[in-house]
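First comes one chain, alone, set out as structure tokens in the form predicted on its own.
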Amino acid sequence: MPTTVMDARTPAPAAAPRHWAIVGGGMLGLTLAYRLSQAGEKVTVLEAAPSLGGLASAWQVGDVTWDRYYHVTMLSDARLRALLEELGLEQDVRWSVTKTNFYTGSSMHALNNSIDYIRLPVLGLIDKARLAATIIYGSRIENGRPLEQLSAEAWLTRLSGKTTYQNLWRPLLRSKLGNNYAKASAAYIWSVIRRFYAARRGGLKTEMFGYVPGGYRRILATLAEKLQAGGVTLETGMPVTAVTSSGNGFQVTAGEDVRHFDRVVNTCASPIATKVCAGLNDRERLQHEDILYQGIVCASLLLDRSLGGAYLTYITDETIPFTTVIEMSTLIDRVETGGRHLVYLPKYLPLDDPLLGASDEEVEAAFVPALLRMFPGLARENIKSFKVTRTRHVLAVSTLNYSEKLPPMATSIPGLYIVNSAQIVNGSLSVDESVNLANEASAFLIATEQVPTGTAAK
């Protein structure tokens, strides 16, 4: 029998693609299904939930289907961006000009350019001029790193002064982070400030969102429908209970159905992701036990009326229940909601927040009359639908150090990595970081998995 001989000119037989399994079919999971799959990789997704896209997910509010929460695009959104060109849906991007407003408790105000901050009546004139300077001053640092050695409290406070930070800063971050606020660097309020002042064309001057029409629903189906194009498997309906590693590969366990995989990708929250993953070092328990969490609790509301123009109100009234008001139908056509205008009402909780396990009519006997005393002009009849959403470990906050105190993505099982929203270091939750991540994730994956057996990755 003949004998191939090979030499350096030869190449080399092209490997078998591993075959993986991504639990979780969210933006994040999806994107790295994506990009392993561009690799030449095999994948499988495996989704808990009736659909794909997690937070990202459609949802039905009245007869209207629309972002199960409230998403938007913005300009700097550069790695989502690139991401709806590949979808061949950047270009149907609609922009707008959007407003916010600033609920004080006692009076509603406009706070869409430097007049308005001047007229701002929380704050004087100094104050006001501190203000934009820490804003301007943090959206032009580059790097966070080293802002995670400070309290979000004692940045604010030295920039902006006592007087801004008791007024302004500290009510926004309790609304944001609940008791949780004094726990938060200043990495986590630099983030939001560089995210949002980026947002803006010319300063503190007008902002511009965006939306693809039809919202996620037609994003998470055009890349569904471009990942089945390339090959992978995508499951919906699947929780994911165990995942064991079997010597060659994994074992991992949806319901009564158990498949083998070569590499597993597991995109939950640490405390799911933990729970499922069998067999991880107590080190590394510790590690995603550590990470502090945030949940939410989000009603969507139809309305009859508008609330009067302004995308979002922020709220520094800490006797209204909710976080910020968003009126979504002052950027999306409201082709999409059938006339009607749609409303988010968010509220974020510190996981043993008694609200997270509030009934949805116990939500909404909190909500509604802080809703009328916030717009005086609106009625309860002028309120068609109204439902809740809740999710729990929706958010990582930044705490101190927190890059430090991270566990890596590989975990101490070979081949199975944990890669989850936590692990947006320095950046404000949004689906732009979570396909950064995913982006991120993905090389690390392919790059450690073509490590020669035997040589340790780095």
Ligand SMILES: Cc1cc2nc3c(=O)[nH]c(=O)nc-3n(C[C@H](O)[C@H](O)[C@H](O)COP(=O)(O)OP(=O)(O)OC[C@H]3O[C@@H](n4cnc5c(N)ncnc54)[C@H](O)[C@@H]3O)c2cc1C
Given for the second form:
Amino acid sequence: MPTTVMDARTPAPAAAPRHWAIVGGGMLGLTLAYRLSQAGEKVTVLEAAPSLGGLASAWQVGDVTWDRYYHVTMLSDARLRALLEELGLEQDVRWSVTKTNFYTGSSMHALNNSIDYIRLPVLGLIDKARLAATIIYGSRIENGRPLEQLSAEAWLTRLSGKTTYQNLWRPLLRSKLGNNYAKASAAYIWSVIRRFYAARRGGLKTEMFGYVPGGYRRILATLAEKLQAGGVTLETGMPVTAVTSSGNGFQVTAGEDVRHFDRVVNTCASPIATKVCAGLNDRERLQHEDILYQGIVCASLLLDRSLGGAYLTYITDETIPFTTVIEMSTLIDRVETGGRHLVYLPKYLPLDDPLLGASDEEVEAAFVPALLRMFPGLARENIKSFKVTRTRHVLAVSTLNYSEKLPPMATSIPGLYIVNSAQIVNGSLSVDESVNLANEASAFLIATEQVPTGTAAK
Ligand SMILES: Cc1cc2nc3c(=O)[nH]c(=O)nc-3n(C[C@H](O)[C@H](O)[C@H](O)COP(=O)(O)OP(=O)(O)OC[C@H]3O[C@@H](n4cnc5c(N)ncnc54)[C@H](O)[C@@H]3O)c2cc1C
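So the form predicted on its own is up there; where is the form predicted together with this ligand?
Full assembly next; the chain just shown is listed first.
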């Protein structure tokens, strides 16, 4: 709740230090606040939810508190690991080798080594060799921007062949993007291949995933302490409804509360940012509106038995209503989950999909029978808790020529910035990329603000 109150009609005194409002207290907004405060700026974070963290926040399922959405850290997450180091948490990260399954044609297959891969049905040996070559080739491409000119479908068909595209890539793309799969550029799938391949120790071999004991709840609490120690004001339960130019700064409205800030950075998804920020010109508004978002519905389940030991089950069977199965407790210590087995069933969805508006009971009715079908040893009685979270604007799909169409961080209104995860180009949605974006944005904001207002670089 508010800890500082200023009258909106009173302009900030000329000699007062510059005061920034960061709208959105997810990992991006918090890291940005951290960097700006390290640069000597005065910062207040305004977060709509009752707690910080956004997609990375924790919640309670049964008597277990863990991340609302599943999160792992990868060995290659250099920017996130550097932040964890600054927070004194990096040495606590626990790394594990995880197992992977592949569910296709109504049957489950292990996918942990080259032999599993050779045995995998659906594809012949030549197709498998082309698929492996596609992954190795994709993982070696450093700059994904040229791939924005090609559709994922065209690129994957060319590299892996028609059969592999139809039987494997297309169902995987569809499970993540729904009918938007046809609009995704090759850069989208390249960024996914690159992130996952980087976690492997070699070829199509074992993966190393990590987590901080205590999960993101602990990371966020440590980050919040560090921010407050550095003078940052953190306010939760503050849904910002308007940001309006006022004198040399901005009037920021959150519920009944109206404040004056000198600079504002909105880190929310584009549809929220443009709704809240008054006075944007048509061009930038259209640029934001043009971004194609996917939503997500994600169920957390507590089971009294394991599903079998794989962290991740890829699904190409289009009769299954969720995207993957994540058995988190194969990675994290079961002390974290009170001895239960924590499983996530995510479903990424286009924004017009009715499942985004479905009740927990409706999601349960759609998901549980499919899970029981996939894991015949599992019975309904083994499911001790089932809870659903949903977010509308989660993933900005990298469409054709994506980075050329993206709005810049600086808006046409001097001192007002929109910095959000849609601006992650050349990478997939991850905390590592969010931290990187915050690092880059803070450097840009500081440099821009050294230029007299009105001549700021865009
Ligand atoms: C299912 C899933 C799995 C994931 N798995 C991983 C993983 O394994 N590893 C990994 O590194 N990353 C993972 N990620 C990605 C990671 O969660 C994101 O990259 C990161 O959390 C994004 O942070 P953000 O601050 O940009 O966005 P958000 O977390 O969405 O933060 C935006 C914040 O703005 C707030 N807000 C919205 N409107 C307003 C308003 N009007 N006023 C004030 N505040 C407002 C929201 O409440 C929210 O807190 C995963 C994401 C999902 C969805």
